[in-house]
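Only one chain is included here, represented as structure tokens and corresponding to the form predicted alone.
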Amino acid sequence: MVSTRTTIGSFQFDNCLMNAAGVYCMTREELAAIDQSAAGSFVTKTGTLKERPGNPEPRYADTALGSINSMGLPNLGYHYYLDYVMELQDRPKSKNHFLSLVGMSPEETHTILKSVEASDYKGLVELNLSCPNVPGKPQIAYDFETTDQILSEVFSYFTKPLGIKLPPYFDIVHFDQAAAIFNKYPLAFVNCVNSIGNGLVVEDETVLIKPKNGFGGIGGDYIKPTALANVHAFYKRLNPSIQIIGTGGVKTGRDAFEHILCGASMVQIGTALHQEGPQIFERITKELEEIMTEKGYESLEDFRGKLNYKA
């Protein structure tokens, strides 16, 4: 028998596959489809300090290699996703579950974290400091100096386990540069990658989206590469304590293995489950389950992190 279990921190899950946050998790109703499918957890919709509706629509397409999107943090509010987690975790047998988070400003990130440290909410939060869709707002975690500092104030009065969702980056020396600072916090996880940022489809002469003239997150297969390329890349520099989740690209079990096989603890699916449903789980957690069995690993730990290199 192979088992996919995993572990984050503490935390333990019954399968290391769950979704993408922004994908199948606006509301309770999605996130209990996802919750009852062979997912291991979900995150839940990024929660702002108050309810958003998003960029103009449309504001995402499909495309022949994945998608693109500009969604704009629609969403439903902090509370509203805080009040289910909580709901979720007093129930029997509950799954362990990831609270995704940001505010519009340092600001507002402060009031929802200290909002969250002073509830009885036992799960994982998830920061988030890549949303590339939000016009006028920058990608947090690409200014290592902002980074640092809202890390250093959050982990003053923060104490429960806490993640970090992180943009792709594309330098050697930024894979150093972010690493150092990540490794002065008791960080739970790092989440590599959000969407590639900025990118613009055309189809007939027209762009495929509506916000900022078309452009927008890339995810699907063209993100897979460089996904893989930052999870291996902060598994090689960041603390042992500090576990990765992988996400991009994942649409088949030899997908997830290779997340895994580069550093990965856990994996997150998005535009595949966009397009496919929930049902997307029990479908991959087959077919990694039959490479494991066909290579002889038992366990995630057999492999996770073990990427050969040529000689």
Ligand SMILES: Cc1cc2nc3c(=O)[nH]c(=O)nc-3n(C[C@H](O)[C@H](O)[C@H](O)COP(=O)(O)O)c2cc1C
Second form
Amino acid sequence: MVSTRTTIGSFQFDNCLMNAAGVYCMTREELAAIDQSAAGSFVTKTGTLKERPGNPEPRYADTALGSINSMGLPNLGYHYYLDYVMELQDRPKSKNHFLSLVGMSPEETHTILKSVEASDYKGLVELNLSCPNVPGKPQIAYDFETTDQILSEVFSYFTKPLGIKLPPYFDIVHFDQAAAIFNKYPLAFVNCVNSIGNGLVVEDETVLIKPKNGFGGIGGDYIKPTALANVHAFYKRLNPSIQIIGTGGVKTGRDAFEHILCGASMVQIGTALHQEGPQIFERITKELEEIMTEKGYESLEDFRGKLNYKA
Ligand SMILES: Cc1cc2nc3c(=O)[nH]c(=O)nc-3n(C[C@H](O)[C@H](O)[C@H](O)COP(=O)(O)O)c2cc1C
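Next block, the form predicted in complex with the named molecule, ref. the form predicted alone:
Everything in the complex follows now, all chains and molecules, and the chain you saw is the first one.
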């Protein structure tokens, strides 16, 4: 019997596949559709202190090899998502969920997290330190000093299970420096990766999206090698208690298999879910199970992190 069950900390999931934040998770209706699909969980749209309209449209485009977006964190405010996950957690046989959050300043982030700490929410929090699409706001986790300060303060009051969503890193020294910071904190997980920030896609003589003169976060096929590198780099460097969620370029069972082989405990799908809809979870689960059966693996533990190197 092949199983794609997994755990993050003390939370169990019947399937390791789920949506990536920002895709199919803006409203209760979208979240309910993921919850009722074959996905093992959902993560909410990143919620900010106040509701945000986001950037002007068009702000998302499919491309031949994936997607470009500059949404600018449109969302209904963190309380909308907090209320929904709290409502679901009280239902019998509820799946476990992830609440994605960030403030527009460190102060706002602490205000939000203190409110979640004080609430009855019992699930996981994914703190988004990597949004590339808010004009004038850098991706937080590229600034190691600020990241260290935020985490240090967060863990002075926050006691619920919390992980962080990271931007892709591209240098071995940055993997080392980032991992040294993350290893100081009781993180439940790191999620690698958010979109590759500030790419530019040109069609004929024009950019594809309106905000920032066409610059936007890249997802899909383009980013799988970068995502796998980040998953594996942190899998090798982080304390074993900090698990890895793999995100980036997943559209087949083979892609999910590679993320797990590189060390992922859970795998998120963004662009491909946007393009195919929630039935994608059934297809990719089946494809992953077929690969596991072919290779004689019964559970994710049989191959997680067991990437072979050339002799
Ligand atoms: C339309 C769109 C909106 C996104 N919004 C968020 C977000 O609110 N929070 C976040 O952490 N990541 C966000 N992301 C990034 C995705 O969660 C994911 O990390 C990225 O798209 C890479 O995965 P993919 O290759 O499967 O698309 C967004 C991506 C897209 C395409």
